[in-house]
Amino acid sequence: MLPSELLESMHGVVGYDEKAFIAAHDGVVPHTSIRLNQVKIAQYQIPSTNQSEDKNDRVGTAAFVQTHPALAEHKPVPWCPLGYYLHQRPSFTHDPLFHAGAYYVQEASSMFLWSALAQCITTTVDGLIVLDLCAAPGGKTTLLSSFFQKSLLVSNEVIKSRASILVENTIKWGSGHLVVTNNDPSHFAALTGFFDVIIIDAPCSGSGLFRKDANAVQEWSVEQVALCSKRQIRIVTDVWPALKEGGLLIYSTCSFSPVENEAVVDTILEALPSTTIQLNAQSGIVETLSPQLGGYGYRFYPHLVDGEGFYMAAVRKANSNQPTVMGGNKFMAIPSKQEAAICNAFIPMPADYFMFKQGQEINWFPLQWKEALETLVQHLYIKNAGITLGEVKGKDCIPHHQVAMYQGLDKSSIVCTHFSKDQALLYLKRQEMQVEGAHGWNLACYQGLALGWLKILPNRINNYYPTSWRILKD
């Protein structure tokens, strides 16, 4: 039973049809959709059916879509070129390619972010600094990583436990141009004019996900909606100084409540120097105007689109002659020449990157963004930055799981062991397995994509897949 207060609050909202809305929630199984990691999919291989050919043939995106069982009878998500609906929900836990970061399971409506960015950024998507402010578990961040491949992406989560989940999902995705932070939105105010784009997928009452989460209906209340609205306004206001003049802010929720959507846009337009951007919405997406100041917004209703409830507004910051902060003086430790040489002998650092140390671990980070990273270190708590290569112990480099998952990892100097699906699942479960391969460090791979490290010794095999990530169920 849907809350009567929610239904009443939506009367008069454009696109709302109470009868159709209720029917769309009545025992309907929600769609399952995934978004591909285009860099990793380009490395995807399937076993050759011709024994005269190499063991694996690289086939890329088109053949991945055609051959992966989850994508049988697939249908593209119309507003995101990397998104696909699945005809049924498979066991993602038991698909090694999911753990390899080949795709991310994301609700289709929220993938509209791709279309909004493509329409709002009309010059270049390279060389920008982008913030995903409320990022966990990582759906928007991984999409942004694919969209802004040559920009700096900062992904933040205020809740510590959720920030750890965000780190896990971004490591699997494998981007090298990403910084994960664990800060309150107010902490970003000191970074005046630092970001070209800010994404706020704000915490909300969750009514847009009623079909996917039965508990959400029981937890919903008018009081919670009011509390969420106040929090949403505070979040936008706190981070606003960090957005550049002319910069883009995308505000979204998974709520149907007008007070969390159009009313928040009215508050933004009234309190902050800004305008909203009119988008070209695909069929079924409903354009709305905020009641007081006519700000453009876009609603997704489950009776009109193949997706769950969602709202988005694109806001452009007006010029206000604000300063831009850049630079810092907080010390970043640099590896010794010996440590750098040991690391490069094991895995050569990519061109145009530099090394720094975080504790005992050595990281790679794009040289282009060195000054920006120094600025972030000065003002924020950094959980992860760039790619963690590993730790030097004696004359050896002990590789970190993150470098195995790095999209740009050069495998030519690394010994790779190719697993069958059964072997891959044993590895991901950290169960006993038999592997033939050269002694020493091996990169465990499945259909061309890396899963992690293992070390083959004369009398045993050491599995270095992260213990806390292992598959627990059969």
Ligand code: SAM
Second form
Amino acid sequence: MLPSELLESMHGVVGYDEKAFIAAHDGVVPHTSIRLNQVKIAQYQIPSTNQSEDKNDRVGTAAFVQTHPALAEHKPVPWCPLGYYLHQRPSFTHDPLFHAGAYYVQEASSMFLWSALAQCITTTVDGLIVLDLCAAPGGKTTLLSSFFQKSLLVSNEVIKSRASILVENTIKWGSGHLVVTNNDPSHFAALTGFFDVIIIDAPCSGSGLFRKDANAVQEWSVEQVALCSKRQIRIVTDVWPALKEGGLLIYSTCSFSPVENEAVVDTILEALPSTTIQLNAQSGIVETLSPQLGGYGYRFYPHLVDGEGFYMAAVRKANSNQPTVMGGNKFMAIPSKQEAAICNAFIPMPADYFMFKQGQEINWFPLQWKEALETLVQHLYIKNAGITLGEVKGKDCIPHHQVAMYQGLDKSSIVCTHFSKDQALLYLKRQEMQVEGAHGWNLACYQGLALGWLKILPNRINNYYPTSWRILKD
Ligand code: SAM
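For comparison with the form predicted alone, provide the form predicted together with the named molecule.
Then the entire complex follows, led off by the chain already shown.
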């Protein structure tokens, strides 16, 4: 049963049709959709079954889309070029490519972020600094890292346990230009004018996901909606100084309640110097105007689109001669020449990166963003920055799982062991297995994509897949 107060609150909102809305919630199974990781999918390979087969048909995105069982009908998501609806929900846990970061399971409506960014950022998408403020578990962050391939992405989550899930998902995705932080939105205020783009996918009452989560209906209340609205306004206000003049703020929720959506936009327009941006709302997406100040917003209703409930508004910050913060102390410990040589002999550092040390761990980070990282370190709690390569022990480099998952990993100096699906699942479960291969460090791969490390010794195999990530289900 949908809460009557929710239905009442939507009377008069553009696009709302009570009968159709209720019917769309009545036992309708929501769509399952995935978004591809275009860099990893480009490395995808299927083993040849036929000598005369053209190799080009067996590698890359087209091969993945043609051959992955879940994509048999591969209907694209209209507002995101990397998004696909699946004809049924497969067991993602038992698909090694899911663990390899080949795709992310994401609700289709929220992929509209891609279209909004493409419409709002008409100059370059490179060389920007982007903040995803409410980021766990990482759906928007992984989309952003695909969209902004040559920009710096800061992905923040305030709740500690959820920040760890965010780190896990971003490691699987494998981008090198990402910093994960664990801070309250108010901590960003000191970074005046630092970010070109800020995404606030705000915590909300969750009515947009009622079809996916039956518990959400029980937990919904008018009081909770009011509380969420206050918190949403506080989050936007707290982070606002960190947005550059002329910068873009994208605000979104998965709630249908006007007080969490259009009313928040009214408060932004009233209190903060800004304007909203009108977007092209295709394929059943409904454009709304905030009641007081006419700010543009975009609603996704399940009776009008193939997706769940969602709201998004794009806000441009006005110019007001605010100063910007940049520069910081040189904080980073640099590995010794010997350590760097040991690391580079094992896996050469990518061009345009530099090495720094955090405790015993050696990391790679894009040189272009060194100063920005120094600034971030001064103000925020950094959970992960760039790619953790590993530790030097004696004359050896002990590789970290993150470098195995890095999208840009140069595999030419690494021994790769190619697994069948059954072997890949044994590896991901950390179960006993027989592997033929060269002694020493091996990169476990499945259909061209890395799963993690294993070390083959004369009398045993050591599985380095992170214990806490292993598959527990049979
Ligand atoms: N953007 C995420 C994604 O696409 O996967 C989903 C974000 S979820 C809608 C909202 C997030 O905000 C949650 O991870 C939640 O822990 C976090 N959050 C909760 N309270 C918050 C607060 N006061 N300030 C900032 N974030 C908060």
